[in-house]
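For reference, the chain that follows is the form predicted alone, supplied as structure tokens.
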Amino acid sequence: MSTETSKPYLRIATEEAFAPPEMLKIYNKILAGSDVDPGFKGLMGFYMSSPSERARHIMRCLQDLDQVRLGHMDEAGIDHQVIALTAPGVQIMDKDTAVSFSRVANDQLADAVKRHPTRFTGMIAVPVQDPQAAAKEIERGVTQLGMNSVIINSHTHGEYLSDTKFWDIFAAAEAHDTPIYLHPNSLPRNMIQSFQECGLDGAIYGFGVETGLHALRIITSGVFDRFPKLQMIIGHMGEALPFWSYRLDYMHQATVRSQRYESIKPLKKKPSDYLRENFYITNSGVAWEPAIKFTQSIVGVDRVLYAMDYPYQYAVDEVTAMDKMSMSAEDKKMFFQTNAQKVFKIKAV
């Protein structure tokens, strides 16, 4: 636990990653195949093989759910982590492997939470490839493992949750009051080339573009009209969607009126309304006061949460910068602590 006693709030980081060693063995088998997904090869293939200091740091920290992680949390003054299976999680696997290994990963994370109940909270990984199995794993995660949120690493083999065949997952999440964290994945095959050839496919730009696209597909497909109580979470300052909200509203209405696309139909609300009512937004990787305050002004101070993005972005000075934001004490406590406690049902820290 952080030794600081002067802060009138706890720091809860809400987008922090882990990777079981057994999953990395599965990844190695996939990478040894003859037709490896280029995004997966460019992302995890790089991190798992590179001798660079950054890659070695990330791989070491991803696999630890005990002293290494706790030491880094203490060093940065992070009181609690909300931890999820790193991208692409089980979504790169074949369906049967994804179904079986999601249970293994969730059991391991639940065990870590039991070892460190005041420091860790876990998200449920689900095999999106099998929506019915994913729905059952959500139920198991909530009722047996004590987890109260779901991690989905954007697309699954190039397919998006806007397709109604996946909506059993939304039904289960709504029924169990478990928000879905829509986290970036490496870009799908039909999207990656123009980004990868100039080095912009990753967190620098491509991740946000693709995940923002996914969130918009979910909105415009009518998911929240069908599941009005469903809550989702997006990181990295909302993958820029709050900054686009005015134009999204205007052009969605214009596109509906034009009848240009069969896929764009009238919605009960404006796209920005769903952002305000059905999404929580974390600042993961964006330790920047102007962006945080702007997003609070768009979706509300009760819907913006702190995240570090450990271990991919581990910078102690960013925590200090966030502490110094010009913000009321009440709003800052909501940002660092109480919003996270509400969203993830964190009872004791």
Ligand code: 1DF
Contents of the next structure:
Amino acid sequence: MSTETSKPYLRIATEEAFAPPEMLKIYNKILAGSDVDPGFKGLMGFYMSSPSERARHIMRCLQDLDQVRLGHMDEAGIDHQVIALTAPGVQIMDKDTAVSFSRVANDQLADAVKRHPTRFTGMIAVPVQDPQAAAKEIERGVTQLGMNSVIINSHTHGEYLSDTKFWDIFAAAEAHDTPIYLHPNSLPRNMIQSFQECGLDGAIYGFGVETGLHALRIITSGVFDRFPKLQMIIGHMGEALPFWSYRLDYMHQATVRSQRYESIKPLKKKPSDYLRENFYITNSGVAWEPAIKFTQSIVGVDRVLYAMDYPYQYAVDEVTAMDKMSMSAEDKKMFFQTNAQKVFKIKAV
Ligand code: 1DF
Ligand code: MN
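Target state, the form predicted together with this ligand; input state, the form predicted alone:
The complete assembly is shown below, putting the previous chain first.
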């Protein structure tokens, strides 16, 4: 029996990042300006200037959409990557640059998918700063570029998608049936100090806290009552929200009943119902069987997907650990392959 035909599943990694060299030029300009966003400086300012081996390796991998990346995928046994513009993407740029550069980035990613259709799928980057332009870019991504999902790197200059001024983006995503991957960003100005002073602002903790907050703000603002078919994806084991479900449901109801906050309004469903019906969860950065199984038990095996977070967490041994999970063959195939094929509408693998 050849290894090809005996493979029980394909491994599709769903939160993988790239950075066009042209975007790094724009980042360098922003970093050279005055009053640079401290989160951006601490994140991309670090990776782009650090002489450390980890940073240099990440910068090289991020900019490649051909042999370097494919070599690493082969080495780790990753059959297919779902690729998105790395955080903060265009969201750190001024509005006009974000509008024009998101098109450039999406064209480049679509070209790479054309070069390697069985290996890559692309997400659509959108200029959140201009919701109408973002909605148009979703339409262009779907109809012209063959892409079927959207990447948003959490807050945009401290603003959250719970604000109704952004809801044209949700309307477009729902209309085009494109799930939105809500990926972390560095912490906004008004939040970063107490995290950065102890070194916990990044992927170690701050990212998860802020992105979890963002997802919750989207839920509690009533986005899914207004757009019931909208689907979102969150990484890092749901940024811990599955673990919070019980308390969220209890306290949301208690807060509504006591009319404590104008902003906590009654919803049609419990917060955890939206988590179960409107979110897919990836295990990016969390190659840990107990957390994966717990999340499957909360949101269902059809809503938990594999992700590696290449190149930030390029760890070959983690793939082996995930292969070894004690899980039925059917559930493992859903986790590694079929859920991703369905959510991202992947045809060629
Ligand atoms: C890091 C982690 C950076 C993730 C990322 O993009 C990222 C990091 C700039 O470790 O600095 O996507 N991550 O998703 O965990
Ligand atoms: Mn990531």
